[in-house]
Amino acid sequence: MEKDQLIAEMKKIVGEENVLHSKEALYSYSYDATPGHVYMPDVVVSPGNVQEVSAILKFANEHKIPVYPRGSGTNLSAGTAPLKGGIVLLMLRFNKILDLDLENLIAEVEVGVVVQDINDYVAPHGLIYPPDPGTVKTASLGGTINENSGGLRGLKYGITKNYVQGLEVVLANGDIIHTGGKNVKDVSGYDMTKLFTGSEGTLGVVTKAYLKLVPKPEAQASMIAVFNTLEDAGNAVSDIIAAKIIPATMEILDNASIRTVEDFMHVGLPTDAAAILLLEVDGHPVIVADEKEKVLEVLKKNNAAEVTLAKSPEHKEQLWTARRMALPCLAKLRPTTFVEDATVPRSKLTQFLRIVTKAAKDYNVTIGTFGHAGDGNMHPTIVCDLRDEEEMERVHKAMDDIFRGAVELGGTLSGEHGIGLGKLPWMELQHGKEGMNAMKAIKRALDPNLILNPGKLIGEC
C-alpha cells in the first residue's frame, strides 16, 4: 500500500490530529531506550478507544501492514522499535484510571497510565501496586505488562504478572477479547492473561488491565551493608533467604557501580568496597523489628565490614537514591549504554558475578553491575561507544560470555527487560529448537499474517 493511502486511512479512523507522519515525528518514534536500533515507521497513530484500535488492526491485518504497540518507549530490548516499517500504535491516550474497587482491592486501568500515577492514586486508601520498575515515574502500564516488568520489590512481592488479574486485548484480526477479571480464582480455560503478559506485543494489543492491589506495609527498616569481597556479599544474600527472611528489597552494587555513583552523587558510599547490599524489610512493626535483628546477625556472620541503618525517612531515601541512580550515573561515562538483565538462581549469584568480571577483563570493556540480588536478577551495564566498531566487537563478545554463562548456571536471558531484538541471538540457547517452535506456533495461531511487532521475542516465523 502507498504511504499516502495508509496515512489517509488512519486519519479516517482516529482523526487527523492523532496521526503523525512528518519526517521529524517519524524519527522520534524510530527507536526506544535501546542503543543501536533505529527503524523508520511509515506513520504514528494514536487511538483513543478500543474500537479505534480494533479498526486499525482490522485494516492492518487485511493489508498485512506491521503494527508496533508503544507506550512511553522506555524499554531496554528494542521491543518497540519499528523493525519493518508500518504503524507505530501509540497508546498514551489510554490514560485513565477507570475504577478503584476497594471491596475487591482491584484497580481498572487503561494502559497509557504511568505506573507511579497508579500508586499515587491508591496511596490515600492505604494501598500499593507493588511492581516497581526503575522507570516507574515514566513507564506506562501497557509497556510493563508487555515486558512483564519487575523492579526493586520483586523479591517479596513478585512482578507484573502476579498483579495482572485480567486484560482487555485486541487481537491481530481486530477481535476484542477479555481475559480474567476480578475473581481471585479462575481456571476457566487457558490462562490467557498470563499468555499476553510478557508477550511483548506480539500476540495482541492490550488496552486495559485489572490490577491487584495490596495494603501498604505498616513499617519498614532499611540498611546498607559494606563487603570487602563479592563472595561475602553473595553468601549473605543466600543466608538471609535460608534464614526464612524475605526482604522487600535486597539490592547489590559492585565496586564499579559504587565508584561511579559516588563520583556523581557524593552520597558517602565507600569507594573501596567490593560490593554493597541495600536491604529493606517491611510489614507489621513487631515482625520488622525481629527480621531486622536477624538480618543484622546474618550480615555480621558473612563478614560485613560495616552496616548502617537508615535513621530517618530522608536517610532512607538517600540510600535508595544511590541504587536508583546506578544506571544514570554509569550512562554518563560513555556515549552508549547497554543495560542487560540476565538472571540466575540466587544461589549462583557469586558465580555469575565472577563471569561478568572475567568478561570485562577478557575483552577490555567497562562493566558496572548492580541489580536485584534477592531474586538473582543482575544488570551488567556495559558502557562504550557505538561508533567504535572494534570496541563493539569486544562488547558483543562480552555479552555472549555473560548470556551463555547465565544459561549454563540454570539462569535466563532476561528477568524483566524482555527479549525484543537485543537478546534474540541467544533465545534458542535457552529454549532449544523445540521450545522456539512451540512459541512460534502460538504466534502463528493468534497472528497468522505476522503483523504484530514482527521479528521480536521469537524472531521470524
Contents of the next structure:
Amino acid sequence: MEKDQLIAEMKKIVGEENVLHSKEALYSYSYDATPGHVYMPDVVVSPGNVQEVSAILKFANEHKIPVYPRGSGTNLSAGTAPLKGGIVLLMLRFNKILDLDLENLIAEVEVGVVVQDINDYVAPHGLIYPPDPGTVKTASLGGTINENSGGLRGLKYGITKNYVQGLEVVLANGDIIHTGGKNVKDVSGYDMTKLFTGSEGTLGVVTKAYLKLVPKPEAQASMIAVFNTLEDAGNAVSDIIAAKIIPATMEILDNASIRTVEDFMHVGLPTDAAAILLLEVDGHPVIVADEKEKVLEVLKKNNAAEVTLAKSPEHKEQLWTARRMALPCLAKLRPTTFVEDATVPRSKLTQFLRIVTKAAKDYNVTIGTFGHAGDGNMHPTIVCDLRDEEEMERVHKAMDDIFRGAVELGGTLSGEHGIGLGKLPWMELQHGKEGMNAMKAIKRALDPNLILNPGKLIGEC
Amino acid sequence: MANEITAEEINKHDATLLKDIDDALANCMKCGNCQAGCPIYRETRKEFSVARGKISLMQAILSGKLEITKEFDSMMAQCLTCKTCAANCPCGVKADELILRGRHATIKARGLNPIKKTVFSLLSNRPLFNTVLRMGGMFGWLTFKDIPDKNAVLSRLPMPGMDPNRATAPLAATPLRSEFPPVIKVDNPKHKVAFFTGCTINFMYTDMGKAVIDVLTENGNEVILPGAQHCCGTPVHVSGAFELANEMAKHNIEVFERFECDYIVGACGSCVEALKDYPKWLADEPDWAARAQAIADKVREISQFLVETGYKTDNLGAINKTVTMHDPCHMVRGIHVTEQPREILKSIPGINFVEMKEHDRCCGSGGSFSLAHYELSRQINDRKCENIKATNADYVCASCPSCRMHITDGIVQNKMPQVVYHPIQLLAESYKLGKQK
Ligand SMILES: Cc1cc2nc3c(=O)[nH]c(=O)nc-3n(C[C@H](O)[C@H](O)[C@H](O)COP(=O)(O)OP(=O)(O)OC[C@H]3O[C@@H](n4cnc5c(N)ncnc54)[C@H](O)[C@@H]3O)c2cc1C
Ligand code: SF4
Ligand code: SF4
Ligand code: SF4
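What would the structure be for the form predicted together with the partner chain, rather than the form predicted on its own?
Shown next: the complete complex, the earlier chain at its head.
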C-alpha cells in the first residue's frame, strides 16, 4: 500500500490531529529504551477509543500492514521498535481511570494511564497497586501488562499478572473481546487474561484492564546488611525464606555495583564488601517486629559483617540510596547500558553471580550486578559504547555466556523485561523447538496475517 | 552544475554543527525517566516533546539520518528550559543545555527566522531596544500578536491594599531605571550594591524593582543602578543565538566593571542565573571568561543576599494573609535558591505560610515559549492554578517577573482571587507597615 494512502486512511479513522508522519516525528518513534534498535515506521497513530483501535486493526489486517502497540516506550527488549515499518499505535490517549470499586477492591483503568498515577489515585483509600517497576512514574499500564512487569515488591506481592483480573482486548482482525472481570474466582474457559498479560503486543491490543488492589501495609521495617563473601549473602537469602519469612523486598548489590555507587555518591559504602542486601518486611506492626528480629538473627548467623536498621523513613531513603542509584551510577560509567534480567531459582543465586563475574573477566567488559535477590531476578548491567564495534562483539559474547549459564541453572532469559528482539536468539535454548512451535501456533491462531508486533518474542513465524 | 549542493552534503554539514556534543548526547541511555517531570510532555505526551526525543533527534542529525528542517526547529522549540529533566536524569544528562545547542545548530544551519531576527537585532541594540520597549512596541509585538485571547495581556500590577481586580496594561508608564538616580545613597553604607534590574522588572513590574531598592536601602545598603545595563541575554541565549547573547553578556560585564560595588543583586531567578553563567557562555574566550567570573562572584539573588548579609526583622509590620510560594525553575534548578525566600516570608509577622502541591513545578511560562505556544503553556499553567487554589492563599509569591506575569494571567483566566507578588514586595510592605505603627 502506498504510504500516502495509508496516512489518509488513518486520518479518516482518528482525525488529522492524531496522525503523525513527518520524518522527524517518525524518527521519534523509531526507538525505545533498548540500545541499538532503530527502525522507521510509516505512520504514528493515536486512537482515542476502542472502536478506533478496532477500525485501525481491521484495515491493517486486510492490507497486511504491521502494527506496533506502544505505551511510554520504556521497555528494555526493543518491544516497541517498528522492525518492519508500518503503524506505531500510540495508546497514550487511553488516559482515564474509569472506576474505583471499593466493595470489590477493583480499579477499572485505561491502558495509557501511568502506573504511579493509579497508585496516587487509590492511596487516599488506603490501597495500593503493588507492581512497581523502576519506571513506575513513566511506564503505562498497557506496557506493564504486556511486559508482565515486576518490581521491588515482587517477592511478597507478586508481579503484574497477579493483579490483572480482566482485560478489554482488540484482536488482529478488529474483534473486541473481554476476558475475566471482577470475579475473584473465574474458571470459565481458557485463562485468556493471563495469555495476553506478558504477550508483548503480539497477540492483541489491550485497551482497558480490571486491576486488583490490596490494602496498604500498616508498618515496615527496613535494613541493610553487608557481606564479605557471596556465599554468605546467598545463604542469608535462602535462610530467610527457609525461616518462613517473605520480605516485601530483598535486594542485592554486587561488589562492582557497590564500588560504582560509592565512586559517584560518596555515601560511605564498604567498597571491599562482596555484596550488600537490602531488606524490608511489612504488614501488621506486631508481625513486623517479630519478623524483623528473625531476619536479624538469620543475617547474623550467615556472618553479616554489618547490619543497619532504618530509624525513620528518611533514614531508610538514605540507606536505599545504594539500590536506587545502582543503575544510574553504572549508566554514568559508559554511554551505552544494557540492563539484563536473567533469572534463576533463588537457591542458584550465588552460582549465577559467579557466572556473570567470570563473563565480565573473560571478555573484558564492565558488568555491575544488582537486583531482586528474593526472586532470583538479577540485573547484570553491561556498560559499553555502542559506537565501538569490537567492544560490542565482546559484549555479545558475555551476554551469551550469561544467558546460557542462567538457562543451565534452570533459570530463564527474562524475569521481567521481556524477550522482544534483544533476547530472541536464546529463546529456543530455553524452550526447545516444540515449545517454540506451541507458542507460534498460538500466535498464528490469533494473528494469522502476523501484523501485531511481527518478528518479536517468538521471532519469525 | 559542478558546484551544486547535494542533500547529502547538507546533511553532512548539519552533522558537523553538533559534532562536539556527540559524547554528551551519547550519555543519554534512553530510559525515558525525563517523561515523568517534563511539563510539556505531561500535556502533549508526544515523544519529541520530551528530552529523550529531542536528544534522539539531534543524534539523528549527527548520524546523517535527518537534516535540520523547520520541523526539527519547531521540535527543539518545545522546551521551557525548566531543567526538570536534567535535575532528575539518572545519567546526569543536561538535556536543557543540549536542546539549546540544538537550537543553536538550527540557527547556524538556516539563519534565524525573520521575525525573531528583527526582535533579536533590536535586543542587541540597547538604546533602540529601550525606546521601542518604552513605546510598547516590543511587548506589543510579543503580546498582542501571539496571544490569541486579548485577556491574556491583562496583567495586574497590584500593590498591597490596591483593588486586586484591577487589570492594567503590561507596560509601566516610566521604566524603573528612569525613575531613580544612578546612585541611591544612604548614610554609612554597609555595602555598595549594584542592582541588575532585568528588562521585565525595568519595563513592566517596576513595583518589584522599587521594593528591591526600598529593602536594600532600609538595610543600610547604597544602591547603584547602572543606566547602561542591558537585558541579561537569556531570551537570546535560549533561542540558540549564542553569539548574539555573548555580545549582550560582554556589554553587561563592561557596564558593571565600571562601578565599584561589593555585590550585584538581581530579583529575577533567570537573570541571576544568566549572570552567574556568563563565564560558561564565554568559555571559548578565556579573557572574557575571567572577567565574567569576577562579575559572577559578586552576583546574588536578592533573598540570597539578604539572608547572607542579614536584614532587619525588628521593625516589621504584620501582614495578616495566607501566602503560598511558587519556585521558579531557574531559582530552584538554576541557582538553587529555595530556602531564602521562604525564610524571608516566614519572618514577616502575620503571614500564614502554606506550601502548595508541586511548588517546584514549572508554571509554563518559559520566557518566549508562552508566546509561541500559548495554548500549551496555558494548560501547564492551569495545573499550577489548581494547586494554588487548593491552598486558599491570598497571595502567591514568585521570585521571577515572568512567572508572576504568567501565573497572574492564569489566575485571571480561572477567575481566582489571588494576587501574585515577589517575596521582596511583601518584605518591603512589611517595613512600611512597621513604620506606620
Ligand atoms: C530504567 C529502567 C528501569 C526499569 N525497571 C523495571 C523493573 O523494575 N521491572 C520491570 O518489569 N521492568 C522494568 N523496566 C522495563 C519497562 O519499564 C517496563 O517493561 C514497562 O512495563 C514498559 O512500559 P511502557 O509503557 O513503557 O511500555 P512500552 O515500552 O511502550 O511497551 C512495552 C511492550 O508492550 C507492548 N504494548 C504497550 N502497550 C500495549 C497495549 N495497550 N496493548 C498491547 N501491547 C502493548 C509494546 O508493543 C511492547 O511490546 C525498566 C526500564 C527502564 C528503562
Ligand atoms: S535524558 Fe536522562 S532521563 Fe531522559 S532518557 Fe536520557 S538518560 Fe533518561
Ligand atoms: S527543560 Fe523542562 S521543558 Fe525542556 S525538555 Fe527538560 S523538562 Fe521538558
Ligand atoms: S531573564 Fe528575562 S527579565 Fe531577566 S533580564 Fe533576561 S529577559 Fe529580562
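This one's a predicted model, so the numbers in the text were calculated from it and none came from an experiment. Residue numbers count along the first chain shown, from 1. Basically, rigid core = biggest C-alpha set you can superpose within 1.5 Å across the two forms.
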Open item on the list: Superposed on the rigid core, does the Cα of Val267 end up 2 angstroms or more away between the two forms?
Closed with: yes
